[in-house]
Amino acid sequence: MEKDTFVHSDMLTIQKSTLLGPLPDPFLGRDGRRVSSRDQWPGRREELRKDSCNLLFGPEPPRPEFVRVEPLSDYRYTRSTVYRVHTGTKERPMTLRLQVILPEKAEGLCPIIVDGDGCFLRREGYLDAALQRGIGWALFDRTEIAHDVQDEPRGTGPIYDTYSGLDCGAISAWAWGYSRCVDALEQLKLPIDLDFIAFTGHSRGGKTALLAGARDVRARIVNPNESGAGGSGCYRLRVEAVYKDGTSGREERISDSLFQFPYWYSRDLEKYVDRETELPFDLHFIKALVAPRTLFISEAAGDMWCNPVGSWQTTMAAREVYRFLGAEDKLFWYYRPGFHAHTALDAEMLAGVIWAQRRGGPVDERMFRLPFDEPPLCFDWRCPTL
C-alpha cells in the first residue's frame, strides 16, 4: 500500500473556521417533541426527507408508467452490454442509454455500482479498480435526462418535456435517473447481486448520488464523492484553508451555487441566500436519510471548495442518527491526498466497502484518517438513549 495515498493531520491547515449556527437536531420533531424510540423515526425522517431534499432540490419526479429495457450491443468479448431503457409516461416516453461492465471473473452473483457521470471522462485505471475485484458497472449520463447547460433555462431536458409542469431542480431530475437504471437491472437476467447496489457520483453527480440513495431505498451502499454543497458539505461553517502545497480556498455557499448553477436546485432555495441558519436543514439530513444502509462519504484533502472540513461534521452529525438506529458500523468516510477528482483510488476504496459490508471483515487503513487537526463539534446533541 503506497504511503503517499495517506493523508495526515498536517496536511490541511484551518486558517479561519466560523460557525454561523449549530447543526440542527435531527431528533427534534416540527411538533418540538423529540424521537425517543425507534419506532418513531420513520415519521421523522418523511419529515427530514420534506425539510431537506425537497427544500434543497425541489419534488421528486413522478414515478414512471412504465419501464422497458431494449438491448443495443452485446460485446461478449469485453463483458460489456448497452441497453436503451424507455421509460416515462406512455403518451411522452423518454430514453436513457445504459451500459453495464461486468468484470471477467466473478464469485457467483457480482454487486454492481450505478454511476450517473457518463458526461464526465473518467480517470485512468478508474472502472478497472471495481472490475478487477469481481464488481460490475451500470454507467448512464444523467444529461439525457435533465441538461447540464448553464446558458439554457431552468428546466431543461427530456423529462420536462415528458411531464408538464415539473418544477424540480436538474440534481432531483437526475437522482431519479440512478432509479431508472435499477429499475432496468432488476429486468435483466445478469448475474448480478441486486441486494448490493451501490450509487456513486463525483461533485454534482455526488450530490446526485446522496440524493438519489436518499430517496431509493434499493440502494444497498450509497457513495458521494467530493459532493460539496448540496451534497457531503456544511452550509453553516464557513473555512477557509491552506493545503500542504500552498493552495488556499475557501468553501462553496448558497450564493456560489445560485450564481452559477441556479437550475439544479429548488427555486425556494434563493431564500436562504447569505440565510444559512434560517434553514431548517443542513447537509447531515440527507446523510442521515440513508441509514440505517451503508453510506460512505470520500473527499480529497486539498479540495477547499468542497468543505472537507464541514463534511467531517456533517457526517458526525448523521453518525448520531446511524448510532441511533444501531448501524453505527455501516458508516464510512475517508480522505485522499489531492484535488477535486474522481480517481482509481476512489473507486478502489468504494470496492473496499463493499466486499467489506458484504462478507465481513476489515476495511483498508486509509479509512478513518483526517487530513487536519480534529476540531470540535458544531453541535452539542447527541441521539435518544434507548
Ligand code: GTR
Second form
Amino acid sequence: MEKDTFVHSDMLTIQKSTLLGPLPDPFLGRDGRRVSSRDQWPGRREELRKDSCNLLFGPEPPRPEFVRVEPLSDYRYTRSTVYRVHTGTKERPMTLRLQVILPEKAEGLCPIIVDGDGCFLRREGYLDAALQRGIGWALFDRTEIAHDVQDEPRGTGPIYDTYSGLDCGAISAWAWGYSRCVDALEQLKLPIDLDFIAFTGHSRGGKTALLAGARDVRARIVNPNESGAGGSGCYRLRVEAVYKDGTSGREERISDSLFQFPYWYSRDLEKYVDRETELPFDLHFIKALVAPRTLFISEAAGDMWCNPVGSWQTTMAAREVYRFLGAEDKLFWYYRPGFHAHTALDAEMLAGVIWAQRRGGPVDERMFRLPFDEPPLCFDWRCPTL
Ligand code: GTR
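Mind sharing the form predicted in complex with the ligand? What's above is the form predicted alone.
Below is the entire complex, every chain and molecule, led by the chain shown above.
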C-alpha cells in the first residue's frame, strides 16, 4: 500500500509514505475474541504487555530484594539532595545515584519528574523549565544499571551481575531503574506528591521512559520524548522525506536498530527484521498500556528518524483504547518545531500537562497541532462500543 506525498512541514517535505500493513487491533485477544466490556481489559492488557514489551525488550528484571537509600549530600541551599540507592539482591547488591531537585516555590507537595538520562548532556533551561513551574526532578543515570557502550557484549553492567542469567535488553534494565527511583522516593520523606510522578526521557531514554511507564502504574504521567523505533514510532509505516537543504531522511527500522544497538532489545526481535507485518504488535500497544493514566507524546517535527508521522498514527490507534477506558482526555501529543533534542520547551510542555492534570484546566494551545496535513488512519478498526 503506497501513497503519494501529502505531508509537509516548514523544514522538510515527505516524499513517500508506505504502509506495510494495517496496525493490529489491540482489542482482538489471542483466542480470536474481541474485548467487549471494560472488565475484560485487564486480561487483554496482560496479553498486550507480553506481545509488545516482552517481545521487544525481553523480560522485566525481578523485583529487588531490598531498596535502601543512603543520603550523600543534603546541601539544601540549591534545593538539591543526592542519594545512593542500594538495591538488587542481598548477595549481589548494586547501587545507583539519585539526585532530587525541588523547586524554590512550591504550593504544598510538588509533582516530580523522574528522568534517567543522567548520561546525556542536559540542555540549558531544561531543568529550570519545570522547577520554575513548581515541579521537582528525580534524576538518575540509567547507564549505572546497564551499560550503553556499542563495543561491549550484550548484557554488560551491574544489573547483569546482580541477576546472573537475566536475558533482557538494556532498555528493559534501564526501565527497571525508574521503578527503583520511585521505590526510593516512597521511602524519603520529601515534600513531593507521590500521586503525581511523571516519567520522562529522550530518544533511547524516551523508549525507556515509555516502557517504564507501561510497566509501573505508579507513573501517573508518562512522557517519551522523540523515542521513535521501540518507543512512540510505528514499525509498519515507512516515511521518506527531503529536507530543505536537499538531504534525505527516513524512519528507523528494526534492521537499523539491531545493526547499531542489538543489546537494547530482546534476542527475539531479530526474527522480525524486514518482516514488520508479522509482528503481533505495533507501538500503539505500548502506548495503550499506559491508559487510563496520562500519556504525553512529544516529538520534533523535523526528526524523521523518530517517524513523527508514524508516531501520530500509533497515538491515534492508542486513542481508541483511551476512548474505550473513558480516558481520552488523558492523551496528549505535541510536535516541537526543530530536530532531535530534549529541550526546555519540551520540559515546559510536560509541566503544562502535569498541572492541567493536577489542577484541571486547559493545556497549551500548541498541543495537538500537527506539522503535516492529517493523513488517513493506518487502521480501520475502532474501539468496541459499550
Ligand atoms: C539513534 C537510534 C535511535 C535513538 C537515538 C538516541 O542512533 O537509532 O533509536 O535512540 O540513537 O538515543 O539518540
